[in-house]
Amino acid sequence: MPSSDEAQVKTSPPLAEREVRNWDAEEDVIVVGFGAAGACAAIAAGEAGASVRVIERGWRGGGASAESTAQLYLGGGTPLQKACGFEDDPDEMHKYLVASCGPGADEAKIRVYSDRSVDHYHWLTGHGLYFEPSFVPYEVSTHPGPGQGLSFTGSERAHPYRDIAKPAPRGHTVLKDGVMSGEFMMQNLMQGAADAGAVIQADTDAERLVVDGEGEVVGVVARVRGERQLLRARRGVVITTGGFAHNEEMLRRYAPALTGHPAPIGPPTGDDGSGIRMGMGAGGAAIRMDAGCITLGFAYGHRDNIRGILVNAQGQRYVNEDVYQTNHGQIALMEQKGQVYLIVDDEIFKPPQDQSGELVPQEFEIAAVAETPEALEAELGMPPHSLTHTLATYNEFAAKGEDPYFHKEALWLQPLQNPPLAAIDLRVGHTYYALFTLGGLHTRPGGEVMDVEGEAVPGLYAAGRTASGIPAQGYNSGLSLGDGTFSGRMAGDSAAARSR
């Protein structure tokens, strides 16, 4: 008998092709989820020659995408990286993605889109997207100000990553008078996709798949204003519906880490996993549905913070501080429960500012202040000398501007001796840890989705988030833009070559 959560978690069963009478409508290739993997498939199909028709459940599209930072992960050496004085190579970021992001990743999707990562700019470059070329002081911030184009978004500088490949920046943010700007983004893309000759189908709730005798997925059931549709497709379907970080059932099924204290990333219409049950349904694999990205921002908006030590609660260190955020929120989330404190001193620690200097609201909690590390471990209910054994072995190395156990930069070490100290409380429940979905449907490089015995379904294609894409287990911010306009594109392509 198969458990109640088991039970929650349908699959959406196809509809067979003998039970149509009459098809709605007809094209070449219909695209499900009108987001960026969506747009770029819509794109690349259409430009390939095929009729496109993308249906859509919102009123008009961009999704997640929209609401993003606009941060696409590109490498490889871009016209934007160069500009700012940088070299980078297809080898290097192939070398970095392999370590970051996995255990487990896919080597040949990180391969292809190494190599073609240059090819990629430009491809995005040509549909409108524009990258301001100013790199953002590595010391300052992730995430870039006006007229600036390219960050580090990753753990590229850091151990052990930095001894795996050159360290390079490969955040490249779209900007809108000097903003970050999804929604700039998402309209040069759906306009593409519409000039492209894309029929743009909005409000639409695609339902689940139509499958001919032999398991070829031939078409879409969707519903409009409460009435069925059928939409025959004759090369392909693809399906860029995101992932199932709002979907309770899902999360408890296959990522129940993942339940109950992170904040999900998106808008809550979206991202609950009826695509991957649509292809599930239809014959194909889900894979790492466990896997997740959990971001931990204790250093947004103030890289100051990275100077400070996290410890757990035996007032122990357990990472090197200047990984990314989103390695922060798996460390601490899967391996400490979520239960961590950085501790800083008078010196580290400034009200928070954005980059013009204003001071915005505090983001964390204090969880403790005091003028010695034995006052501020007995206030956080540490075992006695833990976090004064911690703080006097830290601060003996980093007045050497060294870190041997956990191999910290240079750049960011600074004993911690200017009283009073305090604790930024950054448990579960007391700060904010964002999340979204990384597992999906199994996918080949050129989007095919496959089944349990790693045959393709034929007809079935995936993108984005509703596959299991570049970042199996790890992840680095800008990926899933760049991940899912590549992986997108790689899908609309595949869907137009394919003759019935």
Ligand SMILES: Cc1cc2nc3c(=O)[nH]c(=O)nc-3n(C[C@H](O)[C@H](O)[C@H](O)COP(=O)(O)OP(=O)(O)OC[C@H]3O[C@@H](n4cnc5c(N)ncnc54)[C@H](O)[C@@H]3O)c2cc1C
Given for the second form:
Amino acid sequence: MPSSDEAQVKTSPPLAEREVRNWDAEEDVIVVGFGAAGACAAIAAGEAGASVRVIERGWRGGGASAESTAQLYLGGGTPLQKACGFEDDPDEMHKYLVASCGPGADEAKIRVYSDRSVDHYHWLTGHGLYFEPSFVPYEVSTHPGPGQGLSFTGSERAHPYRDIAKPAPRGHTVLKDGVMSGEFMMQNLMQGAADAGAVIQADTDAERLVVDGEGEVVGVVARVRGERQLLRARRGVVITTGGFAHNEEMLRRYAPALTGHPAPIGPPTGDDGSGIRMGMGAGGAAIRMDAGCITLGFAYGHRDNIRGILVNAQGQRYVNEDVYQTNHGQIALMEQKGQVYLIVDDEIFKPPQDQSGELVPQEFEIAAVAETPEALEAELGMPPHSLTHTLATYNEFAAKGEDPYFHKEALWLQPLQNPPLAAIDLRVGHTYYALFTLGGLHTRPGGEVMDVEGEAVPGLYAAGRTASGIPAQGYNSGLSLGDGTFSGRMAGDSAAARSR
Ligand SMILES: Cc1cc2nc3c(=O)[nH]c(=O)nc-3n(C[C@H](O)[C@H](O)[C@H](O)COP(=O)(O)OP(=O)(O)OC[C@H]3O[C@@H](n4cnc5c(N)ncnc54)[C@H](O)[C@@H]3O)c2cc1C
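What about the form predicted together with this ligand, after the form predicted alone?
Below, the chain from earlier opens the complete complex, with every other chain and molecule after it.
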């Protein structure tokens, strides 16, 4: 008898079709999960003429997508970029994404995504999403304020990316009454699925896939209020059940660096890895399972704090402070074991503020305050002369507008010489690190799930966070929904076009 922890990790073996006596329902395409990826798969398959059934374990769907801040990473010259006065093209977008989503970024997916991003913008707006033509007028933006549709949501202007690709803002935010709204985005996409003719079956938990004697996926075993249902898919099954951030045992096995302190985000009813395990059970390969989007909550709290310096437990700088907050989470946790501090002086430090200038109650801890670098270093338990040396070197070059070691943009360079000095505690356990997983089923750009040999598992598709998509070991805000809506669309199209 496996323990419940083992049960959370074991792949879900499929049911053999020969054991099915009667199917309870039958459609061309079955979509499992009704978040952004599932809704877009259902819209695409339905509009392509397939009959579609969406099964969703919640009472209506929405998933993490409905709880999100609704930023979508789009570019290549979208109407919103143009309306806000920015030039962009698919090649620059491709270069940036390959550089920032690696190592291990899926170049083929990034190519298709960059080339078709403008088309995807039109597809999304054609299904009710609206992007306000206004740009966040701040140097580094994490959360746009009311009425702001376009923002930088990555490290496009920071070293080394600014020298790799021409920077352009690509964070497109869905707003409802001026406020970013995943709920509004999902209301539109779920309505779009219904309008495309999809049957939406809520309160239905998918448990296993059904495969025929050739290994082809032909249906789903589901549980509806305790009763088993067998649902046949004539053309294909698209799995879009999210990732596995809420499955502690899967995290321990596949992504040990992500266990412990980072807090999984998204509704606890989802992201349990069930779709990934079903796909693996049917022969699908899972890749990049150790990858996650790790956001350091108090990245800065206020953009002026970028003028401070980030140091590790040895008092050394380790990154240019002007990279994006998801890069900070990744680097701090994976490369510095989550043992980092932001050092500021009295002139630089600003209390947390949102983009419209309002002070926000953001919890953070001060690890130490001191009049001199020596005293701060001692209070933090760092090796003697470590932070002192780091600060002296940084200050010497910052005074000349230079950062020869990490190349922070000159705009953010200011010597830290106005005591007291303070160390904001960004160690795991002392500030908020948020997590969702990025690893999943190995898919082609069209959503076909591949086995370990790189062959398609016939009849099986995956999208959104159930699949390993565009973000791999690096993340920019908006990529999960951008990639999720696009990959859902591709998978829905592919499944609908398939004939047995
Ligand atoms: C607070 C917050 C803010 C965020 N902001 C952004 C942002 O601005 N931009 C961005 O790109 N990303 C953002 N993210 C991340 C992003 O929202 C998710 O990664 C993305 O929505 C995942 O989409 P999905 O369709 O793959 O999964 P989901 O939206 O989670 O949908 C999966 C659905 O499958 C259902 N399901 C799960 N298992 C089963 C099963 N076995 N049977 C049937 N149904 C099942 C779930 O109930 C759920 O409805 C944010 C996340 C959070 C929590």
